[in-house]
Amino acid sequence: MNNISRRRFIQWLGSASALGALGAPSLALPNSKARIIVVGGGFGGATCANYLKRFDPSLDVTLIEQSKQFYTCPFSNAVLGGLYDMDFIRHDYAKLQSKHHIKLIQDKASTIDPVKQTVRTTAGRTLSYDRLVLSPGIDFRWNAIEGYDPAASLIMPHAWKAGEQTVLLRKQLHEMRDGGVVVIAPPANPFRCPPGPYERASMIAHYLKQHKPRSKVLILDAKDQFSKQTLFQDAWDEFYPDIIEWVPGSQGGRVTAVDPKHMTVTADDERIKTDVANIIPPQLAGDIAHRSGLTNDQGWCPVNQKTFESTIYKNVHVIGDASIAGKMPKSGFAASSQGKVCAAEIVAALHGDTVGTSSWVNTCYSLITPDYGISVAAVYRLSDEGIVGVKGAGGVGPRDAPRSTRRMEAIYAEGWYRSITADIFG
């Protein structure tokens, strides 16, 4: 990486995620005019809609998304840390409509009839499809933590869906007294963005160090290990030794109950008073997947890991966080990579063709300070056991990397974000 310029590296991120995921540079296809409905306009759904039209402009592609704007979870932690404002993580669907001629219905998909192949919206519209792509993201297992329900999240925000919850958590941090305690409670695996809670702790600690230096961040974790753990903890020892404390699940870290009225959390039978509580509850596939019977008893959607077609219903594909995608993490980059492969598989199937051997990619950057970043990257392939990582491709950033590398990782993080969001949303 030291021999690659920043410009070339950022260009590689965009092109590799678009082309390297497909196993073929292009698909020269005749007109099909098939009706494709995509539900969910996040990293997975917006990417899939975009690439369906890129691969076959004649397709009738409709994106159903209830929100006018999409706020990304990636870089929302940097907003909490004061590095960016909310505008930086806000994206709309204007260019998907104008540039790629995707139909946008700003409504909520409420029910699916897989026999009639229709989708009904809350506004009462019924749309027919030849292929359906669901990218519903995640929902929460409310009350898996005693006392934590939607009402409690307005006092103890999860901020694991970016937007209003991000604004609320940021406001609470700004209003908190100097010397206060911020509790972050990450869930057990699997959940969206495995390194996310620990980057969040870093970014909140960065803000506190600047503005409320007597305050603390207490991570009460349901797990004993987490993604990029050694790199995070090395950085915390250097930058935030008196601010961040991590308590693993086996040592009393698992939060079992909350009391929003008194701002306490209970972990290992100990009640802890907090000033700000960021409770990230256990998760499962988005609500429409459950109501449509697309999930297993663990709450996630089983799919054919080559095509991402549901193993329960024909002509329904599920991508992104909601799907069971082998060893791939639940991340924005993974969802986007899946969206491209899924689009290629759908277009090929509509024309009686097949896609060659596909691969998928994922890169995850985490900011510790504005100029100190760490990363993990991986390439995935399909095997007899499903999607698995390719040995020797990617890996976690080296523990002994010089400070110049950490600075470049922070630069690459922003470059990656700008590249992938430009690729998806234009």
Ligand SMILES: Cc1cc2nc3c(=O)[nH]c(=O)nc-3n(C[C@H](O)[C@H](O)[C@H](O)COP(=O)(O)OP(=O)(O)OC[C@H]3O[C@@H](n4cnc5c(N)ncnc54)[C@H](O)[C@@H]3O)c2cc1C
Contents of the next structure:
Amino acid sequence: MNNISRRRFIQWLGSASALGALGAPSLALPNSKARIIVVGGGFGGATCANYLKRFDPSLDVTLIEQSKQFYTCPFSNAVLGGLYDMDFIRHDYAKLQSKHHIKLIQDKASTIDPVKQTVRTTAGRTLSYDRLVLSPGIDFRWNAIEGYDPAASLIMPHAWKAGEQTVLLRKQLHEMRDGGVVVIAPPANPFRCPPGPYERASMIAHYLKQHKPRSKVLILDAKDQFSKQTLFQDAWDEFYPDIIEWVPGSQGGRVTAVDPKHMTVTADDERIKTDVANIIPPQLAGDIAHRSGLTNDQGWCPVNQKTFESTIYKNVHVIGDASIAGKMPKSGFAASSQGKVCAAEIVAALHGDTVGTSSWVNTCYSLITPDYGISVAAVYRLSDEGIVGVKGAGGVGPRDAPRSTRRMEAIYAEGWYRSITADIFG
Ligand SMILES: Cc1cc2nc3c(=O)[nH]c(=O)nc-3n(C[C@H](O)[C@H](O)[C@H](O)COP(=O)(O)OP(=O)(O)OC[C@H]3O[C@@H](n4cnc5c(N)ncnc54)[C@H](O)[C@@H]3O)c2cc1C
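The form predicted together with this ligand, contrasted with the form predicted alone above:
Next comes the full complex, and the chain you just saw is listed first.
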């Protein structure tokens, strides 16, 4: 492939990321023995590893992921609502290895040496890289809410990383008495999945309405506004008027302390007794990003907005929730979109080429009931201020949409989930 057609191909990659789960023809370029390490096999990292190999099969791509299987946060709220079981949100790395020939190391990356360009793992391996991609997701600011530490999360689950925490929260909901109170405490911005706590309230209310109809969901919010607020509140008025109550931060909603022993949460100096407490604490970039000095004062990773290369260390790229990606939200779709653009940028850079104008995309569906969905969508482009939304592209679903639209959005939600996970993991 000559330079011109290669450049055109790489420009196409940029727009392909905006189209979501497209297949891409493979491109073997000369000089492709570069070693790329990707840390974190979630939405951002697994996509990036996969697309690096699709774009240039001769690259040496190693994925370091600490867990054997990946449970997605998307659709974990629907598991809590009783719509699906845990198997639906479980994925493994078999196809990334067998089909895309990515080397998988099941281990935890413990330290990075950006000067020697090596990654050390807890099992004692040291691996060298030419380019490193980090997509470690989030970690929690333990004790930012007084008393909320890792031990407290075993009694008052956050369930903001899917897996054992999802199972625990579901078990607590199943064991709760009819007439019980479920507190959900969402944090201030920025955090992973802005509409997530409100979809969770809807799905828990859906479960309670069928099985424990005298129960309540009390959302004690650190904020005064939230994503898709009008659509959520309209739907709550219709489906869960006696179940869901939302208390904004300025009206006493901000949770400042918890007492797991007595199952109380403190908001606005008032101690509230609860049966189930889902505390979603303030967040920051995944631990490895901090230990490697890749974060700013706010705990997130500043990156070049075009290439996602860290502005702190060369040849280290950070994507997904851990990165500061302009106006893009911390979502799985956004992380996957960034993974594709980052893969294209790395392949181009390794061959002395450049990528044209990339764009990114995000759509976020939320289920209110099994057949009532709402969505927000946006297309993003690069500007002088970083990554910004394209005016007029996307937006929140209309308030007066007919019931058939809501039904379709619920169907699209599942279609989106099936296609993005197939694109990433197999
Ligand atoms: C309840 C809920 C619902 C959501 N719903 C949606 C939705 O409908 N749509 C949507 O687009 N997004 C949704 N999200 C957001 C989405 O889950 C995240 O934005 C997305 O997972 C971010 O991708 P990531 O690659 O940054 O992190 P992750 O997907 O979390 O991947 C990080 C991976 O890195 C691994 N890892 C971390 N540190 C190390 C290390 N040191 N060594 C080895 N491995 C490591 C972890 O084990 C993990 O597998 C939801 C989130 C929540 C909590």
